[in-house]
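Just the one chain here, laid out as structure tokens, in the form predicted on its own.
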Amino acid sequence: MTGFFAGRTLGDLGRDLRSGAETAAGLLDRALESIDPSLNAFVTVDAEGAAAAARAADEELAAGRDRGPLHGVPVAIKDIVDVAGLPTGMGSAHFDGYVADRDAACVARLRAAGAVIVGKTTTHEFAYGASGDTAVNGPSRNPHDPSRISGGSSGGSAVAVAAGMVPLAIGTDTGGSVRIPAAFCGIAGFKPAYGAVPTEGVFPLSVSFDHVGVLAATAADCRTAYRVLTRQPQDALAGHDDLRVAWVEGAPVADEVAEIVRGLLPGAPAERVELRELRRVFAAIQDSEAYEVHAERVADAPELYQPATLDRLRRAGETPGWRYVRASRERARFAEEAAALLRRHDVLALPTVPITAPEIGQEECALGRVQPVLLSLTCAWNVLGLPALTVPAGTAGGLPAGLQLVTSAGREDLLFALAAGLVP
């Protein structure tokens, strides 16, 4: 946490920049400084495209030609997502030598919008896991403790924001992939709807389920970044009084995360969700999708993958089609009994993860396997496909916590609203 970005919001550096105090090729140069190779959250970095990018930025502010709140604000991107001129390794030896030809939708607008990409983050293989410790790369690690993982599967993202490399990064979120490193690291990490930010361009994982999404320090930011990338107007938050709040109930939470976690939002009625049922449409769902994108390469090159990595993957191609089936007919009624408890609250709220970061290469924990714990109170919301928002909402033992916002598509200035209003 000693990046010089650090503490320093996207308001604090649009104002640097127009006054003068700051300049782009200035900020990408603390950038530079502050990468940790340590924490290996990045995989590539593009010094030269990015100082191009940076002096380009500079020339249209003295110009006169503001883009907006991202102009000349150095912007990470996750491995999975391509970025032209760049690898896309996706942490896997399947890609070695890759080089993307043209930009991913969303790092197209953020190039619209005058963001400098700084490079490419450690992601875990293929996006195909929370923790973030699997790929040909090696684990990111977390900079509160560099003996435990980031959280995944846009681990490296999530690192390179927590440590102050870069005050901003895109990942995706499939399960939680988003959330959880947010959570882990500390910072705030937004999941917008099923198809809000688009994903062409971005390496499949589970179509039902993939999303772009933004890591940031604040809820704040994350919402900058998000209207971005929707091409939303930068308007003024609006404040929302007398929010309805539910806290979600219906899986198990360490005692010392629940405490943390609920202190925030004392008074809100408890509300039972089948998350257990959730995360087994979830898996049915997902491993399926997951096998069909890796089938040819499990049968023909299946020593390239990281061995965890092929493990689940081999057990994915053995869910039976009539799971898959069930699952997507079960989606739907879940989908209508999720928007029912939305007519009655207007925010969910729930614990991010239930646990903080286990050690790298920790298998169990006191909830039971370290992956599906990690998923159990997030993956319901990709299900659903519902904004979903993590802030930190403390430490326990020296380690962060989050708490996760969870509203309607079309509502998410709820969720940024009520996160405006909460002090960890």
Given for the second form:
Protein chains: 2
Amino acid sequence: MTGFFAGRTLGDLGRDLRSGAETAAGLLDRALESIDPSLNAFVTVDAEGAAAAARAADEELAAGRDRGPLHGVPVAIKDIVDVAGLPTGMGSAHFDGYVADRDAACVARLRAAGAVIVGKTTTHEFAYGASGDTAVNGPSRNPHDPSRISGGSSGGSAVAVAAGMVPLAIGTDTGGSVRIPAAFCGIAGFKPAYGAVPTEGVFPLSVSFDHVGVLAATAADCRTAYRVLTRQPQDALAGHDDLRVAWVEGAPVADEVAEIVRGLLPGAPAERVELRELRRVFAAIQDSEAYEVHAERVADAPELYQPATLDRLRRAGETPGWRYVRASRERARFAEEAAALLRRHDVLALPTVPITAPEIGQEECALGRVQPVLLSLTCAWNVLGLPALTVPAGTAGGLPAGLQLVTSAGREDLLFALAAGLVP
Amino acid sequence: MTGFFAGRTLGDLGRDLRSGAETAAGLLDRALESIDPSLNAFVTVDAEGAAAAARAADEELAAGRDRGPLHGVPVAIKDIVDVAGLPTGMGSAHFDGYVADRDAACVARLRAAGAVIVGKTTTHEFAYGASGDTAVNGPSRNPHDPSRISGGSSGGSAVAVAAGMVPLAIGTDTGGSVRIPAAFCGIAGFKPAYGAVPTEGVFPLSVSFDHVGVLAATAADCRTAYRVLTRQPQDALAGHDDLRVAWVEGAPVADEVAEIVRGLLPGAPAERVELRELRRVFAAIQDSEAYEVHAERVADAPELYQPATLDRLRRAGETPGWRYVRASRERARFAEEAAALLRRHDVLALPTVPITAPEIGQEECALGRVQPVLLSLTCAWNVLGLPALTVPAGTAGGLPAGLQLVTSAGREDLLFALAAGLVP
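Could the form predicted in complex with a further copy of the same chain be given as well, to go with the form predicted on its own?
Expanding to the full complex; the earlier chain stays at the top.
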């Protein structure tokens, strides 16, 4: 089954809404009809609240008040992000019964732009995993093969967009949690620069690396949503003909993924970047920060965690403090190296994930243990806080692979301009 | 034996130098004669280099070039601070044979002000201890009773000033390492605000808390040296009649110390401050940062440490990273509370150390284990980065106790003004 929004961009929807061919209430009905429970994309659907928002959007448009490109558009929100009046479940039994009393900052900005919040999407428990298959409400499933993982932790958001249930979803990305499921599900995903979108009202995983990001079918739609979330005007995207693009090499990549992805940018020079060292820095800092958030819960109610999450947290809690301090120092050094690299090149290109989506429950792949392999090309850009975009690059054996593009904060439009010219 | 500089202020010395009653070369000779090896204040004496500097100072003064209040004045430098051409021993066998090739920033500023560097003073090994009795060159000894500790880690600097060997010494203070030995030896010691004096060229203990400070017989002389080190003009000290002073209560204090110290400021109101919690924050951060500096040395050559230092480092290395993260969060909260407290009061007053100097090797005292008791009233002001001054408050059984005064960064002169009016 393919949902209504597959193949429809925000631009298409906006035209239909403004021509009268469609209404916000109608788009919401399409979204609700498109939700396929077997994929487990949504953990909460707010049909009633969304209907009220859609009616208000329609009334405003009829009265001549136009809030811009998200006006009347159905949007899904990852279930670690607070939406006033709805449960925030975090994919965990720990937050059973918790209902948020106010919107997260990013949700408030979406509402102010006229978006219709359809519901909450399945998250890897506490966003602490890149596979998307560990949650009290079960795994989100890959629309390209439901026996395979969606990727995570924003798995439900990626599935909801990829399967055409909604045209846009909010995710969070601490080590790749927007980009990995976007790549596995064959859509676009954008992690802005660190701090560009406020994380207020988002449950923390690792405060040094937590980012709010967006998932949509196309890079152009990610840009539209990103500009709403950062309160920037919707300027036309300028072309950039002579971008200096370098391929980043720094971790093993499966042959079929390398072939698909590298074929998109033939001739670009290669740069070796110490992604393995950055992964160590990422792990030491994330482990310490994540356990700090959970220490009391692990002590008081360990049985409420999914076993894999509890196991991971307990190991994280054993990271010594001096490793955190060392990693923080190394992070500063890597930031200088990255800045130098981004003076030589406008954009860095690499695969988003070195493999295509493994089976649900699969722990090993040809490149090693699945979890670190999933993060091996994404988490460096969280350590460095750089904007990173993934766009669909094609499929291998029916499973999508993503091309990841990275640049300096403030130069995000280079990513969108480059993506606009790519033909997978 | 009491050295030449006992009872002589920087003002006295400056007058004698400028009247021709004394020369820099003569002051240096007095210093060298005053050094009592039995107190183990100095680990290196640079008679030759100092003589050259003294001659140059005399020639400059004779030629009408006057560099200000430290011109021609003998100064001692703690042996974790680099002085070009001299060994920096760190109190450790690890740095046997190491000779610094350039001056630390603070030493360069002293030289630019005409000071004569006499030599290097005994430090607790790597400045990692408040007792001053653990060093490869043996303990520095309290001039008031050589069987007792000087306090540390800037023990040699405090002894050199207290015994009149020099009128001024440089120390460092990460948890109290200037103030504790100053209080135990009956002199003044000032830890400036965090970052006020550069730490470049100083071996790190815990970078979040490391401060360069000064030790002298009087608070006024500390102010003079502080202004040289921060390149501030030597403005006259303004009087402050209506200072709002509060007593800080937050850790047990021995009766005899409380009596001496509180008697200096009768009538001031008391405020309870969570010094115990700040001490936990201090320990988690210092432990992690200190071990990060030493991790490779502990792994490669543990036998080169004094046993007590090695034991302490190994325990420090076990502090979990999440405790470091938690402590960093709590530190931010305490900083807000301290700022509020310092809006209600101009100056906070408390004893510098809750006890008088224990015997060398003594591990327990009436208030508990000696090491944490020593730090219990000082380390909070390192966590908060606030300027803190200790001044002699009197003696109990012949052993000195210190009054500690704390204020906001930028208001240091309140401390010196208050101290100027106190009569022990």
